[in-house]
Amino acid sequence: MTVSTLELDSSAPRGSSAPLRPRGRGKDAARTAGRLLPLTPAIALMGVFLAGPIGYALYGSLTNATLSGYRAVNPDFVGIDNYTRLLSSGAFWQSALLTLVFVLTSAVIGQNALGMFLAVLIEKAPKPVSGVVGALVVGAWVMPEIVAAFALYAFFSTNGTLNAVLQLFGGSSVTWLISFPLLAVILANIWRGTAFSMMVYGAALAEVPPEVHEAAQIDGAGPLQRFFRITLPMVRRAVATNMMLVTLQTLGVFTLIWVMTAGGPGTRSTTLPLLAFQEAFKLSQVGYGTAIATVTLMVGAIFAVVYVKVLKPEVD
C-alpha cells in the first residue's frame, strides 16, 4: 500500500504513534459497486434458476418425500438418513462405479481423443473432404438426443445395422444391448459427443501460427514431435476447457442410456442419473432419489475442482 493512499488519524493523541487509515475507501467501494452493477441481472438469474433449485433439492434430500400419498404433501425431515442409506447400499456403489467408467471411457478418453484426432485430420485434409467429414460428425451432435438414442438403439439391436454388417462379412450376430450394455452406451456416447470436441479443437488448431510448424519442420522435427511439443502445449487452454465441459455433460447423460438399455439388463448399465430416476419416479422415493441426484451433483463439482486445480498451472 502506498503512502499516498494513507492518512493519519486526527483523533489520535499528539506525539503518539497514530494508526494509518486508508483514504478513499468509500470511493473504492463505490467503484466496486459500479463494476458489479452490470452483473446484477446475471447474479439474480443464477440465484433464481440455479442456486434456488439446488438448495431446494438439497432440502428435499433430507426428507422422506414420496411421489404420491401423505408423504408427498407432508414429508418429514429425516436429516442425513437418506445419505446414510445410500452409502450402505450396494446398488449405489455399483452405479457410482458404472458412472465413473462411463465418464472416463466415453468422455475423458473417447470424445477428447477422437475429437482431437478428427480435428487434426480435417485440418490437413482437402476442403471437400474436411467439409463432408465435418458435416457427418456434426450431424450426430445436432440431432435431438431422443432421436439419436433411437437411432443408436436400432444400430446396436440384435437385428440392427451393426449385426447386418458383421453378417455381411461372415461374422455372427451379437446381442450388444444384452451382452455388452455398458460398451454399447459408451460407444454411443462417443459417437454422439465427439463432434463438440472436434469443433473446439478445430477452432484451437486454426489459431496455431503455421510459421511455428514450418520452423520446427526446418529444424528436423517430425509430425509427432510437432504435435506433442508444439501444437498440444499451444492449445492446452482449449483442452482444459473441453475436458471439463464434456465430463460434466456426460455425467448427466440420461436419455441415451434410458432409451438403449433402460439401465439393464438388471443394473448393468444403471448410472447415477438412472438410479436417481428409478428411485424417485418408479419406486416413489422422491427424497431418496433426490439424495442420489445431490451426490451426482457433488461428483460433478469434484470433477470441476480437480480439473481447475490440476490444469490451472498449465493454463496459466
Second form
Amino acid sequence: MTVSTLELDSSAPRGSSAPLRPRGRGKDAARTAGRLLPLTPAIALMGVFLAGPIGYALYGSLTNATLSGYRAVNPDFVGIDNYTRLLSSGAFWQSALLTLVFVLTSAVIGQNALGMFLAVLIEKAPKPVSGVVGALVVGAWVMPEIVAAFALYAFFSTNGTLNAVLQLFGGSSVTWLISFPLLAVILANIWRGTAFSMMVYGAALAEVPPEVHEAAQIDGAGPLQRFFRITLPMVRRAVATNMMLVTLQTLGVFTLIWVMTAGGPGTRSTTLPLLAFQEAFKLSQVGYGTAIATVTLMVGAIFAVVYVKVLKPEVD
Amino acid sequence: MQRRRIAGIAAAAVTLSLAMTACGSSGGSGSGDGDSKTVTVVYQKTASFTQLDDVLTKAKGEYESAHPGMKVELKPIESEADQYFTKLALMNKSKDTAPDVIYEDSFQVRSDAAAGYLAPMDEQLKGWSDWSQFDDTAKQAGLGDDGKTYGVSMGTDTRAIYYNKTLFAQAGLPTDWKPKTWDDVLTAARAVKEKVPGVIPLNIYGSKAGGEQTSMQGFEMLMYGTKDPLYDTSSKKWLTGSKGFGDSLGFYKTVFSEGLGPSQDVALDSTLGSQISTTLIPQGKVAMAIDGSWLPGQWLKGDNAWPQWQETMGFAPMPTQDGSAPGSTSMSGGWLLSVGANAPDKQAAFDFVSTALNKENALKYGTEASQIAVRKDVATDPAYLSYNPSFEFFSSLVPVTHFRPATPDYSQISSNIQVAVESVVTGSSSPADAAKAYDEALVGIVGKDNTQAAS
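Switch from the form predicted on its own, shown above, to the form predicted together with its partner chain and output its structure.
To see the whole picture, the full complex is given below, headed by that same chain.
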C-alpha cells in the first residue's frame, strides 16, 4: 500500500539509473513538498497577516515615531534606545509588577482555581442547581467585554451597587475604584473569566472514568485525596491548556481596566497594555508604546513556554 | 465527545473574534474617500458643547446653496477634548480617513502642520477680503514653524476664578471677592470647607483624564503666576528644575491633601469638565472654580440653561503667586478651522471655512459659545457686546494673559505635566518627585540640548 503510493508520488521515471539512496531522499522531499503544497495559502496568509504586523511592530519599536509633529512623518531609526529607556524606567517596572500580580491572582489563581472548584461542584450537584449556576457563570463570559466592563464599573463605583448593598447592611461606602483599584479589576476579571475555565474543566472531568473513583473509594481514599491523587493527574492536560489560554487572555486585558479605572488613580492599575496605550496615544510616543507592546508579547511567549515545559502534556 | 464540543466552541470563538477584528478595521474607512464633490468636516461635540455644531450646520446649508453640486459632510466626534485629539491624530494618519476641514486646538497647529496633516492656506487667504478683520494675535495662532498659515481662528478665551456669591456669603466671605495671592485663594477655600459643609471649596483640574484642561485651566494658571516660565522664548529652551514648577505642584498638594478640592473619584473623572459647568456649579456644589470664559455660553440657553447665573456667580482674576506685578494672570488659547493636507479639493475646503467664519457666523459662534471675538467687526458689534455680561470681565484679562509655548512638542510635554499633576493629586508622589519625573520625561522628548536648568 505504502509502496504503491510512493511509486505514484515519485517524479523520477521508472528504470532511472540514479543510485537508490538519493532517489529515496528525492522521493521524501517530493512527498514533503506535496504535503506542504495545500498548506501554502495558509502559510502565506499567516505570513502576511500575523508575521507581517509583528515584524512591522518590531521595526516600529526601533524608531522614535510620534502621533503628531515632525517625527510623525520622518521618524528616526533609534536602534534599541526605546528598550534601554524602557528598562531604566520606573514606570515600566511598576507596570510589569502590576501585570504580574494581575495575571497571577486573577487568572492563574482566581479563574483557574475557581473554575475547577465550580466544575467539580457542578458535576456533583443535582441537575437544576448545576444548570442555574452554569447559566449564571457563562452569562458573565458571553457578555461582550465592554458591556461587562460597564456593568462592573457600575458595581464598584462610589454610587454603585456594591456600596448600596453595604449601606443596606449598615456599612459605610467605600471608594473601591480609588482606594483599591487593582483589587477591583482583579475581582472583575475573575468574575468575567471563570466561566471559561469552568467549561474546560467540566469537559475534562466528564472524561475521567467513574470506575477509577469507585475503586479508590473502596480502597478508603477520602474525597480530597481522590481529587488530588486521581482527578487532578488525569486532567493534567486540560490544566496545562487552560492555564496557558487564561494567562495569555489576561495578559492582554485592556477594555476592562480602561473602563473601570483607566489605569488610575495615578498609575496604580496601569498594566502593560494600558501603559503601551498611554505612551502611544496619550503621550503620542508611538515608537516607545510599540516597544512596550513588544515586551508584553515576549512576556506572553515566556509564559507559554514555561507552561509547556512544566506541565508537559503527557500522552496517557 | 465532550472534548470535541470544547474544540468546537473554541473554534467558533476564534472565528468570531477574527470576524470582529475585521469589522473593526474596515469600520474606520470611507470618510475622506477622495471624493472631490464632498467636503468632510471633523469637529468636537459634547453634551455641553453644541454651539459649534449649530454654526457648522448653518454654514453647511449656506455653502451647499452657494456651491451647487457640492456637499458638506459633518462628522462630529462626540468626546471630551483629550479623546478628540487622539481620534483626530489617528484619522489624520491615514489618507483614507483624513478629513478635509478640521477643528483644531491652537496648541496642536504647529505639531500637526509639522506632521504634514494640515495644508497651508496663504494663497486662499490672500483672496479673502475678510482676512483683514482678524486681529494679529489671532493670525499668529495659525502659524506653523515655516511661517505659513495653517488655520483661521474662531475665537479666543481667557481663564479666571468663578465663585458662588451665595456660598461665599454663607462662609462669611466678601461677595465682591478679589484675591491678591495664592494664599488668599486657599484661605477662602478653607473658610468654605469649615462653614459650608457638603460643597467643593475649590475646583482645579488635576487628572490625566482631563487632558489639556488640566494643563491649561489648572497647572499653567498657577505656573504663569510664578516667576518661572515653562519655556524660555529667547534661548528657545525648555526649563528644568524651576522653583515655579515645584511651587505650582505644591499648591495642588495643599488643595487635595487638605480636602479643599473635589474628592478623588470626582477629580479623576474624565467628564469632570462637563460636570462642573452643567451640574456642579449650577447646583451650588462648587464654591470656587478655576475655569474658562466659555462657561456662561452653556448657561445662556439650550439644555443647560441657568438664568440665575448672573446673580449667583462672581468672577475674580487669578492672582499671581505672591501678588507681584501685574497682580493677576490668565491663559489664552482658542480653536481654529484648518484645511486637511489630504483634501482633494483644497479650494472647496477653504470656501467652507470662510463661510463658517464670515461675520454673521462668527458673531453667532462668538456670542453663543462665549468666545472672545477675534474679528474686529464682531468685537465692536453692539449685538456682541450686549449679549453676555461676562464678556467685559473676560476681555479685560487679555492684557495679563499668556499663550502656551506652541512648539511641535508641546502636546507631548503637556501630557507629562498632566502626569506630574495627577501623581501629586492622588498622593502617589511628592511635588519634588513629580517635578523630577517631569524633567526626565522632558529631556526624553526634546533632547538634552533643548533644555536648560532654571536659574
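What you are looking at is a predicted structure, and each value in this text was computed from that prediction instead of being measured. Residue numbers count along the first chain shown, from 1. Whichever C-alpha set is largest while still superposing within 1.5 Å between the two forms counts as the rigid core.
Review point. Does the distance between the two CA positions of Arg35 reach 2 Å or more between the two forms, the core being superposed?
Key: Yes; Arg35 is a residue whose C-alpha shifts (by 2 Å or more) between the two forms when the cores are overlaid.
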